[in-house]
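Single chain ahead, by itself, as structure tokens, in the form predicted alone.
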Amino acid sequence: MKLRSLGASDLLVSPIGLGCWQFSKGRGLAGRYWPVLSDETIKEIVKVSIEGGVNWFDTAELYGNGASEKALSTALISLEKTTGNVVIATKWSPMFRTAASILRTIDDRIRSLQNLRIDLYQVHQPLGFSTVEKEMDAMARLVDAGKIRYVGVSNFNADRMRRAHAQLRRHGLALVSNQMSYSLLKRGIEKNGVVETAKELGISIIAYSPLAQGILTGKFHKQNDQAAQPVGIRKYLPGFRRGGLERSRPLIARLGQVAEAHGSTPAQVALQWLNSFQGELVVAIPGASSAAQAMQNAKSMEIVLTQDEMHSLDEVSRGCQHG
């Protein structure tokens, strides 16, 4: 498996990281989305995406409060995975927030961290009371003084992109990473400029909810199956209800018949599509809630699709958007 820079920065990842919001504990108003997940599922989820080839993880101080953070650092610590041989990127919440919470807050992520190194520090939401150009300001400050390596963004616009990395560059700096919620059934990032404007600014996008929260699995699509049926927020969302799912079925099958034909499942061709339609520009932060999924989202990195799979794939989901 070849390893990608993320943007233009020294980071090496692999092309499927592990997306920690599933850590959270049960706090926060993020944290109750997800069931509470015990230190030990926890440790042995990054284990074995550890042992699958996945070198970077994506946590925040939004989920439950620092709470994802700390237990995956604690999975990562007792894993004797500290700085240099993993790459951890977190982020900044900026709700009711000014440009100063960058500074103030740091040293509390890098706690909750236990001081492992942050190697990519995001902002994570374009909702703050400051400007990009503060904001970006502020994150310059923190890579000059060694508390962060790289600065990324989340949900950023075209134009804001262009306006955090313009920033950075007064500094010396360069904008690495826009996280955005892309998947085959979310592709509104390849219609909006996002990923015109990364491509030629060398900012490489980060696909959060790479299977549609879990509709691209095939599971929720099964009939009289009381197990498949979505639970809590879910249930109410739009992709979920009978409508949705039915629309969205034609992708489900074409993503079965490439499946099988690689001896895999829909989710693995789901994510291997992701990273290999746009070249080496999206990389993916599926999560997982147990050690059999993490498995199977760092097996999906096995997987080579031909020109003919991702073609047919990328047809059909046209006809099946959730936005």
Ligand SMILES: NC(=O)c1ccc[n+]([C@@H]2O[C@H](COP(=O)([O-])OP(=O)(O)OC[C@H]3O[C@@H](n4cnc5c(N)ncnc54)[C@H](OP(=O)(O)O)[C@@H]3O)[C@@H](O)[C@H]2O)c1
Contents of the next structure:
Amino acid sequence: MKLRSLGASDLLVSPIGLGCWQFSKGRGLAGRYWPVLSDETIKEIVKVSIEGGVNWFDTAELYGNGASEKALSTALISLEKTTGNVVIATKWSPMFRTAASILRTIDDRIRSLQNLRIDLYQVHQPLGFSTVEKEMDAMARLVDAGKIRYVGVSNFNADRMRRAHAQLRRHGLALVSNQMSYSLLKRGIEKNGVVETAKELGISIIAYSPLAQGILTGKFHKQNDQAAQPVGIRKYLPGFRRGGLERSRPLIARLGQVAEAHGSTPAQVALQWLNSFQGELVVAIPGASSAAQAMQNAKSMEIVLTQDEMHSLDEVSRGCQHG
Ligand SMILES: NC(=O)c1ccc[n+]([C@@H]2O[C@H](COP(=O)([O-])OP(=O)(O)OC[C@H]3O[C@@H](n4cnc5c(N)ncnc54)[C@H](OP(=O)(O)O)[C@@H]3O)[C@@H](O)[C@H]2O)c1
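Now show me the form predicted together with the ligand; what you just gave was the form predicted alone.
Below, the chain from earlier opens the complete complex, with every other chain and molecule after it.
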């Protein structure tokens, strides 16, 4: 499996990384979204991911106020993975904060990650009290101080992405990635200029919620008692309700047909489509609630889809968008 460069950096990552929001341990507002996973399960998820070829991990301060960073680093250390063996991405949370907090809180991030190196430090979303330029100035100081290696953003539109990149250029750096919601059910970034700008500036797209939080596995579409039921907040989201599931059903059916031809699963086909459709621009970070899911997601990297399969999934998905 070929590794990909993240933007214009020397970070080489597998097309599939592991999303670690699920490791939040039920802490904080964001942390309550997913069921609590035990340390043992988290270690197994990390272990099988690495065995399946995954070499990088995405976490955030917001995921349990550091609980996910702590759980991830604990698992990695127990598996004797240290800086240089794996790539770690985490995020600063700008909510109700100014850019000064980037400098003030970096040592908390390093502590939560138990001194494993932060290879990519991302601004989690655009709603902070400072300008993009001030945030990028602070990030550049962290690179300078050797506290992080590269800078990324998340949920930034094309204009903000461009501004972040331009400001980093003033420091002799480059914006490496923009982490966005992107899946066969949510393709807005193909139309709003984000994909186009990323291609132009050489910035990678990190696709989050690549399985539409489980919808693309098809498990919620099964008939009656065979169907999985979404737990927590997901059960209130339109995509998981009856109407939403009916809307995505044609896509799930097509994913099922393609999966059968490859002896794989709809989830694996959905991930492989995402990692191929834009060439090497996109890498995806599915989360997992069990080792079996993580293993399945990692193994999606082994599938090669034909041009016909790519096209037909493209076509069918256009009629099933969640917006
Ligand atoms: N930057 C941001 O604003 C942002 C926002 C959201 C997420 N993220 C990042 O992106 C990562 C992934 O996104 P996400 O967690 O929202 O959505 P996702 O990866 O699309 O879905 C993850 C969930 O789908 C189910 N699942 C995963 N693989 C499966 C499989 N093979 N078979 C059956 N079910 C499977 C699991 O839930 P159940 O088993 O409970 O069904 C799992 O928790 C997060 O962990 C986080 O690192 C970033």
